[in-house]
Structure formats: C-alpha cells, structure tokens
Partner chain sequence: MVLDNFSLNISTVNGTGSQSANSIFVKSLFRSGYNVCGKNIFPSNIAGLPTNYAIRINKEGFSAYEDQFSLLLSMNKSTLEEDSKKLLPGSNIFYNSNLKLNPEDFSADHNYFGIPLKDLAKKVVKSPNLVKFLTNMTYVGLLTDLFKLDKNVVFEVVKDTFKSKPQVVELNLQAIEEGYKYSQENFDNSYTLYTPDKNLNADNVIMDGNTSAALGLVYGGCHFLSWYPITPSSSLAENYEKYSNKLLTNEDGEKNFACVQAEDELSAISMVLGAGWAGARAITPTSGPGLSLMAEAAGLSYYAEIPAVIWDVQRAGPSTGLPTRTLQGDLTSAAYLSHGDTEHVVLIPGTIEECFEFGEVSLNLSEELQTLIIVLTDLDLGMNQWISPQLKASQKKWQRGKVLDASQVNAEFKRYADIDNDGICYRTLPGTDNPAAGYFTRGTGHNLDASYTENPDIFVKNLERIKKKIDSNIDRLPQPYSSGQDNDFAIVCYGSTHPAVTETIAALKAEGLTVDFMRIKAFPFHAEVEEFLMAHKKTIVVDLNRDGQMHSLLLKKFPQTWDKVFSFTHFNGLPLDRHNLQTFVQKIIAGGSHE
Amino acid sequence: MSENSLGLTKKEYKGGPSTLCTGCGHDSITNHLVTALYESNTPPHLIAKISGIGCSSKTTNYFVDSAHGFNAIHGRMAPISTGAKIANKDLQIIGISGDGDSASIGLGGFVHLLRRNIPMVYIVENNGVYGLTKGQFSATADEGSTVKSGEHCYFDSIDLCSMAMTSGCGFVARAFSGDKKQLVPLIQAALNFNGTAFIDIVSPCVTFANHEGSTKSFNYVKENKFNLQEFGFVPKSDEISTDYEPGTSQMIKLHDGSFIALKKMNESEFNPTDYTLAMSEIKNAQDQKTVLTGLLYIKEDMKNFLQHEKTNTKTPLVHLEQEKIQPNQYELNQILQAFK
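In the form predicted in complex with its partner chain, let's see this chain only.
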C-alpha cells in the first residue's frame, strides 16, 4: 500500500462509516477530502474538524478518524473555528458546513469569519435543501426551483461565493461534489492558503432535491456546469511539470511556495485575480442558470487574522503556561497607582 511523505496510508485519513443516504453528494466530498489531505501530507493530529448541525455537518465524523472533531450547534461552525484557531494556530481547521448552517442561521458568523480572514478551509456542502428536517427550502435554493413536495421557491437564492467576496475572502471557489478531478486539487490549494479558503460545493441531495425541478440535482448540475479552468495544485516540493507551460496556464504562487496551476477552458478570458470580473461572471452564470465552477477569486497578499498587529500571536496560546506569562506583583502595583 502506498504511503505519503509522513509514512501514512490513505486509510489513516479515513473516518467512520457514513450514515447519510446512499449516493449522497456529501459522501463524495468526504472521499475527495480524504484524498486531498492524504496527498497534502497533512499531519492527522493537527487536523481539527469542526462543523455545525445538518447532514453536511455530520460528515466531520467520516474522515481522519484519529483527528479531533467537533460537531457543535447549528450555525456556529464559524465562531467555534475562530476560537479554536486563535487558541492554537498550529491546527489545520477543516470547517464543514451546509447551506442552512452557513446561509441562514449562521450567516452572521460566516461573513465575519471571512472578514477576519481566519486561516482555515471553509467548505459548504450546498444542496439547497434542509435534509435532516425532511426537505424544506434553504436560502441557496434558486428562484423557480421546487422541492420534492412541488412547492415553488419564490425568492432569489443567496449566492455564498459572491457574498464571500464582498466579505473580504481571498480564496473563493465553487465546485461540484461529483468532480474529483477539479475538487481534490482545489482542496489542496485551500489547505495551503494563508487565510480563509472558501469552497462552495454543490452537492445534490439524493432524497429531497434530486428531481426535475431542482437546480442542484445531479442531472441539472452535470448539464449546466461550466468549468472555468482545469485545476492543478503543485506542492512546494514538486517541480512544475510541462503540463503547466507558461502562456497556456496561469500560475498562482501561494505564500508557502506551492502553486495553483489554472489551465483556461473554453477560450475563456477569466482571470481569478480580477475581483470585478469574478463578480460579474458569477452574476452572468446565475442569470444563465449555469453553475460556474473553479477558482473564482484569489488574493494572495492578505494578512490573516493572526498576522495583524492587534492580534499577532506567535506561540499558540494553548502553550502559554503560567510561568511564561503571568505578570508579577510589581507590575500590578504600577498599574494600581492610577487608582490611588
């Protein structure tokens, strides 16, 4: 059996058996995550899997069994991840959320985590429907789509990718759960990004949203998906192969020295470092009822939360013991002079 550079097999990145419905898009995402983490040589003990409540949030149990996981409360994956990352900056936070969890009950936390640029991977497994409560619309369901009961969605969907961009996120991607070729390198790039890397993954709900009226069914997404790029991830240690020749590919260097290699598709002039273009392309795709996938926007030169002057922690806070940080009585007396 093959091993990664840590001497670990892929099996060691797997988790417990899934209890989701057979064929659920979320399980495909879990498999791609396992592959990406394995191939990225991420030390399992440094992984912290954090989620809210919902079908997607259950999946933190289905990968990297030996890592710590935290399946918390509905809508609070973002602030819980924020606290965990600030407490121990060595952790690789994998936040898994759903469209109900992030686009409705947790919308405030979602936006503010991105605004702070907490270094982590933030995945939304987006099926447009509340599965665990049996098929109600979520806020990412498209106007005009229907749920299983036939009920019509009257409101515009919340587009999490454009919202992520307006919230200051420097890594915004959309993918389809069934597209391993695109998703695995996307996750690898996300793991190496110096800040919040957000991936909105359309993930069909086989039980409640896989019918004709849904815009997040397997068939709909397959037929209406528009891939922006062929996506490659080049780890720091690897040489850039001829597949990514300059001119035909766009190379984006990440802060740790690794590269994202983007091979343009369909003659597109898309450039993911162009904010305005990305916003308009997202909107165009929405208007044309297509699902635009790939790396939509990237901005590499941002400071993450822990690099600002105000919050510049170097040693993980959890390692700061009393002997190291407790001030003394003399210093207290100095301060108390102001109260005398």
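Keep in mind it's a predicted model, so treat the numbers as computed, not measured. Numbering follows the first chain given and starts at 1. Here the rigid core means the biggest group of C-alpha atoms that line up within 1.5 Å when the two forms are laid on top of each other. First, how it differs from the form predicted alone.
Once both forms are overlaid on the rigid core, the distance between the two CA positions of K324 between the two forms is 2 angstroms or more.
Instead of the form predicted in complex with its partner chain shown above, give the structure for the form predicted alone, please.
There are no partners or other molecules in what follows, just the one chain.
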C-alpha cells in the first residue's frame, strides 16, 4: 500500500463506519476529504475536526480517527473553531457544518468567523433540508422547490457563497459532492490558504431530497396512508458522481429520476480575483437555476485574525508557560491605573 511523504497510508486518514443513509452525498465528501488530507501530507495529530449538530456534523467521525475532534452544540461550530485556532495556531482546523447549522441558528457565528478571517477550512454540506428532523426546508432551499408533503418554498434562498464574499471571506468555492475531480483539489487549496477557506458543497439527501419538485433531490413520501406503526426504510442507492470539462454544463440525474443542472467555471473565461465578476456570475447562475461550481473568489493578500491580534507566536499559546501569558500583579495594577 502506497504511503505519502509522512510515511502514512490512505487508510490512516479514514475514520469510523458511516451511519448515514446509503448513497448520501455527505459520505462522498468524507471520501474526498480523506483523499485530500492524505495527498496533502497533513499530519493527523495536528488536525482538529469541529462540527455542530445535524447529519453533516456526523461527518467528523468518519475521517482521521487519530485527529482531535469536537462536536459542538447546534450552530456553534464557528466560535469553537475560533477558540481552538487561537489557542493552538499549529492546528489545521476543519469545520464541517450543514445548511441548517450555518444558515440558520449559526448564521451569526458564520458571518463573524468570516469577517475575522480565522485560518481554517469551513465546509458546508448543503442539501436544502433539515435531514435530522424529517426534511423541513432549510434557509438554502430554493424558492419554488417543494418538500415531500408538496408544500412550496416561497422564500428566496440564502446563498452562502455570496454571503461569504460580502462578509470578507478571501476563499469562496462551491462544489458538487459527486465531483471528485474538482472537489479534491479545492479542498487541498483550502488547506493551504492563509485565512478562512469556505466551500459550499451541494450534497444530495437520498432520504428527504428525492421527489419531483425539489431542486436538491428528495424521496417523496406518499400522503394519506394510514399506518398502525411508524416505520422507516431507506433503499440502497449508488453514489452520484460526475466528470465534465470546465466551461461546460452537465445535467445530473438524481436518485428519484429528477435532474440538477451543474455549470463548471472555465478559468480562461473567469477571473476568481475579480470580486464584482464573481458576484455577477453567482447571481446569473441563480437566475438560470444552475449550480455554479469551482473557485468563485480568492483574495490572497489578506491578514488573518492571528496576524492582526499578534497571537501568531512561534510557540502556540496553549504551550506557553502561565507566567508568559498572565500579567503579574504589578502589570495588572498598571493596566487598572490606565482605566482610572
């Protein structure tokens, strides 16, 4: 079995067995994360996997068993990640969130982490539903789409990529969970970015996203059935994958037979350092009901939070001796005097 430059095999970047539904796009993302971390020669003991609550937040259990991990409360992945990175700058923070976790209860933390430019990889596994609580619309569900009951979404969706850009994020990308060829390099680039690297990944839910009328693919549960007991059965589905050239569009057939239109940016026609162009292309894709994938925007000459706060010390704060990080009594008195 081949090894990377650290002498580790790909197997050593894997985690526990998944308990998600067979065919879930989130498991595809896990596989791509394993590949990206292995090929990037990332030391497992310096990885910190942080998540909130939801199907997406279970992902952290499925890769790099030997890494640090913290499953936060709902919507609090961002502040926990901020604290972890400040305490130990050497950690490679990988935050895994969902569209419910980041676009609803965690929206404030999401925006403020981006504007502070915390050095980390921030991944949203986006399926447009609350899969953990039976498939209600999330804030990223598209206007006009339907849930399994047939109810239409009549709100505009929150576009996390455009929100990330307006919040000051310097690395913004969108991908499809089944596109390994595109997603693995995007994750590798994110791992090497000096700041917050945000990737919004469209990840089909095979259980609650497999019915006619959903833009993110639901299974439709028939109405008007009388059941003596409540049972659940999720049929086995194959992973959805694709491979197509930059600058082209591709119709992807989902588990229920419906289709989603993907469009991959062509780097010869698109400059990801052009903020105005990136925002315009995101809006055009929304109007055309396509999913724009690729590196949408990058700004590399930004100071991150640790550099601004001068906490990017040679020795991480967590390893400094107490007397070096805590002012003595004389210094405390001087500080108090300054406020009088």
